[in-house]
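Given as C-alpha cells, the chain that follows is alone and in the form predicted alone.
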Amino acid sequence: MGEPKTVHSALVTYTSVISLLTLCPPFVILLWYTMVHADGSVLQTFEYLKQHGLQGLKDIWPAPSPIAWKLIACFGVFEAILQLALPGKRVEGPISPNGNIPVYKANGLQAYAVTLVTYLSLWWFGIFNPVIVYDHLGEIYSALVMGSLVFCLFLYLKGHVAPSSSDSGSSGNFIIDFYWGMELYPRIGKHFDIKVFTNCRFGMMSWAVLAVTYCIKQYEMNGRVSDSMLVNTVLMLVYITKFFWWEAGYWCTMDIAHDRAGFYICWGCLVWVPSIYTSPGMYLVNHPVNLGTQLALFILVSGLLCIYINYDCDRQRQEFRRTNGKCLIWGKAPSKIVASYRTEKGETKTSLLLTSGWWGVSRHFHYVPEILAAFFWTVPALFNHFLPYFYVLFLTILLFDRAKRDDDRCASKYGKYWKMYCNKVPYRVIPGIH
C-alpha cells in the first residue's frame, strides 16, 4: 500500500484521517436534525449545542430502532439479490497494479429500474408506505453510521485474513488501513463484488429511493408536490439514471480501480451518499418553494444540459478507449499522446491520452458540469439557508481533490508523457482559471 514519503506527510495524513473518523458520524446526525427539526437553520442547531453541550448531542442522537434495521436489511438484501440474479453483460475492468483483471456483470440499469418500479408499486398498491422511511430517517442514519463502521472493520479483517486477490496489503498502521482499506477488489465468493454493492447498488440506489421518498412525504403532507421538489427530484433521478447507464465506465474510475475498500469509500457510500447527497430534497420536504413555471423550467433545462455534458465527457473517453483512438471527437479525428509506462512487475505498456474534445478543454473538465448539475438540483431551495448547499460545497472539494490525486498518480505513472499532456492541456479543472 505504501508509506507516506515523509514524516510530515504521514502526520498530516494520520491527523486528517482521525479527524474524519471522529467528525463524520456526528455530522450526519446533525445534518438530519437541522433539516428536519431545526428548520434548516445551522445557527439554531449551533445555539442548541452551545447551550447543552455533549449532552445535547446525545439527546438529539436517535437510537437505531428495530424498524430502521429491518428497512436497511430488506433494502440491502434486495439489492444484493438483484446484483447477483439479474442478467448482464460481462465486463472486464482495467488491469490492476498487480496484473489482475476484475470481471463484472453489468446489470445496474436493470437493477435500478426494478428497484424504482418495485418501490413505487408497493406504495401505489398500499403494501408499503415510503413515509415510514422518512419518519424513521434519523434512526436509519444512526443505524447506518454504526453498522457501516462494523462493516468497515469486517473489510479490514478480511483484508488481513482472506484477501480476494493479490491487490491487497497493509501500511502497518491500523488507522490508515481502516480508513483507506486493505483490498482493491474485495469479493464474497467469486461473483459478489463488495465495492460494486457499496458504491453502486446501496449508495447510488438509496439516493434514488430517498429522492422518491421525499416527494411522497411532501405529497402526503400537503396534498401536492411543489415545483421546487419536482425539479430537484427529476434532476437527481436523471443524474442517477445516467450513472447506471454508464456504470461499466464507473468501474474504470479512481473510486473502483485505484481507491481501496475502506472507510473512505465504503462508509462514505453506505452513509454519506444517502444522507448528504440527498440533503437538498430532505430540506425541501418541509420547505416547499413555489418557483413558478418559467424559473422551474429554466433550472430544469440548465440542470439537464449539465448532466448531458457530464455524460458526453465520459462517452467521448469511453469511445476513444474502446476504438483505440480510431473514432471521431466533435467530427474530427482525436488528437492524442501515446504514453508508455512500466508496471510494478517491470513490464512496458502503452496508453493513449486524449487531448481533444471535452478532454482538450481541461484535464478534468467533466467535474465542472457535475458540480453545476448539483447546484441546479439544489437551487430550487433558494437561499434562505446555507445547509442545502453543503452537498455542492462538499462535492466541489471532493472533485478538486480527486483531480489533484489523479494528476499526481498520472504524473508518477507516465512521467515525461504526462508533462507533455499538461503542456497541451494546461488547466486541471476550470479552463482559464484552474
Ligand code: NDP
Contents of the next structure:
Amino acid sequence: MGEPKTVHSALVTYTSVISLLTLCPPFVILLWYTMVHADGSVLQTFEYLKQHGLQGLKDIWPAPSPIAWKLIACFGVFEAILQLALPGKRVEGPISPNGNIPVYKANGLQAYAVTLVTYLSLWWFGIFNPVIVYDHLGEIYSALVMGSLVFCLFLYLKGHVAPSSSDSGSSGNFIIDFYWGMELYPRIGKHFDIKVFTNCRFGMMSWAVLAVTYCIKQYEMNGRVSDSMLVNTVLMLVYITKFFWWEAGYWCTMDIAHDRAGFYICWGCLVWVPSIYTSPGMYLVNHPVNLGTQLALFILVSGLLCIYINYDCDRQRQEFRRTNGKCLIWGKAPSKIVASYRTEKGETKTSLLLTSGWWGVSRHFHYVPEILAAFFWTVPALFNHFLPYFYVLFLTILLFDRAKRDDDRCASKYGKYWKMYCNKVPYRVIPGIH
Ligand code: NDP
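Form predicted alone done, so how does the form predicted together with the named molecule look?
Next comes the full complex, this chain leading.
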C-alpha cells in the first residue's frame, strides 16, 4: 500500500531537486541583468530572451573575471581569518541526533563590526572604492555560481572520505547527497566550522557588505543617497546586526542543527543570499525613489517593529529552553508541554515545548514578522516593477514550506506530545487562517 506513494514522493523530490539545480544559476544571472541593465523590468528581459533565445542568455552571462575571483577570495579569506582569530565566548550547540555536542566560538558580532568598519574605512581613506564591487557584480555572481558548485562537490567528497563527526551519512543517491548534504557539522581541522563560514560569515556578511555597496554606488552616481535607499539599507543592516547579535542562537536553529551541509543550504548561502536577498537594494541603485520624510519614517518604524518581534519570538524560545522553563514569558510563568522522544541510539530524552507567548499565538508565528520585515525594506521601491518583491515572494514560499517540514519533523520526533501542542495551538503560521 505504502510503496507507490513512497516511490511517487521520491520521484517528486528527485525532479524538484534536479530542476532547482539547473534553474537556480541562470535565475541569479537573469535577476542581476534585469536589475542592472533592464531597468528592473521582467518584461524587458523576457522580450530580449524571446528574441535571442539561448544565445541571448549566453551573451549576457558575464564571465567570472580575474577581478571577480580576487574580490571573492579577499573577502572569503578575510572572513575566515576573523572567524578563527577574533576572541569569543565558548558556546555549545544543541545535542545532535547522534549525541554529539558541537562547540563554537561566538565572535560573530565582532567579525561584523570589524568587516563594516574596515570596508567603510577603505572607502573613506580612498584605498578601495566599493563601486568596483557593484561594477563587477555580474562577474562576481557568475564566479560564485561556479565556485559554489565546486565547493558543494568538495562537501560531498569530504562527507564520503573524511567526515568530521558521526553526524554524517549517505542516502545512496549522488544527487540527493549532493543536494541535501552528507555532514551536519563539517569542519576543517577542529575549529573551522564550514557551516558557520558559509551561512554566517560569507552569506550574511556579504548581504551587509553589498547593502552598503549599493548605497555608496548611488551616492557616487548622484552625489546623494535617496531616502528610499536609506530606509532599505538601514532596515537590512538592523536585521543583519540582529542576526550577528544573536548568532549563537542561530546555531540552535534548523539551518545548523537539522539541515546537512549540501547544495540546498550552502549554495543558498554562498550565492542566493548575496544575489536574491540583496536584490531590493540592487534595484534601488538605479531607481532613487523619493518617499518624503513622513512615508520614509512610517516604513522605517514598521520595519523595525517587525524585526524586533521576529527577534523576540526567537529570544522567547531560546530563553525558555536555556532556563528549562524557569523564566517569565510576557510577565507570567510560561505554559509548556514536557515532551519525551527517543534518540537514534534508542535513549529516551525530554524537551520542553513552549505553548504561551508568541509560541502560543501560532506554532511558527516568528515567520510572519520575518516576511513583513522583508516587505518593509522592499516597499521603498514602490510598485512600478514586480522584481524587487521576488525576495518577499521567495521568502514566503520558503518559510511556509519550512513550517510544514518542521511540523512533520517535530510530529515524528515527539508523537503524541506534538499532537497535544497542535491541539492547544491549532494554527501553523497565521493565527486564525493557516
Ligand atoms: P526555529 O527557531 O523555529 O526552530 C524550530 C525548532 O524549534 C523545532 O525544530 C523544534 O526543535 C523547536 N520548537 C518547535 N516548537 C517549539 C516550541 N513551542 N517550544 C520550544 N521549541 C520549539 O527555526 P528556524 O530556523 O526556522 O527559525 C529561526 C529564525 O531564522 C527565525 O527568526 C526565522 O524567521 C529565521 N529564518 C530566516 C530565513 C531567511 O531566509 N530569511 C530562513 C529561515 C529562518 P527541537 O527538535 O529542538 O524541539
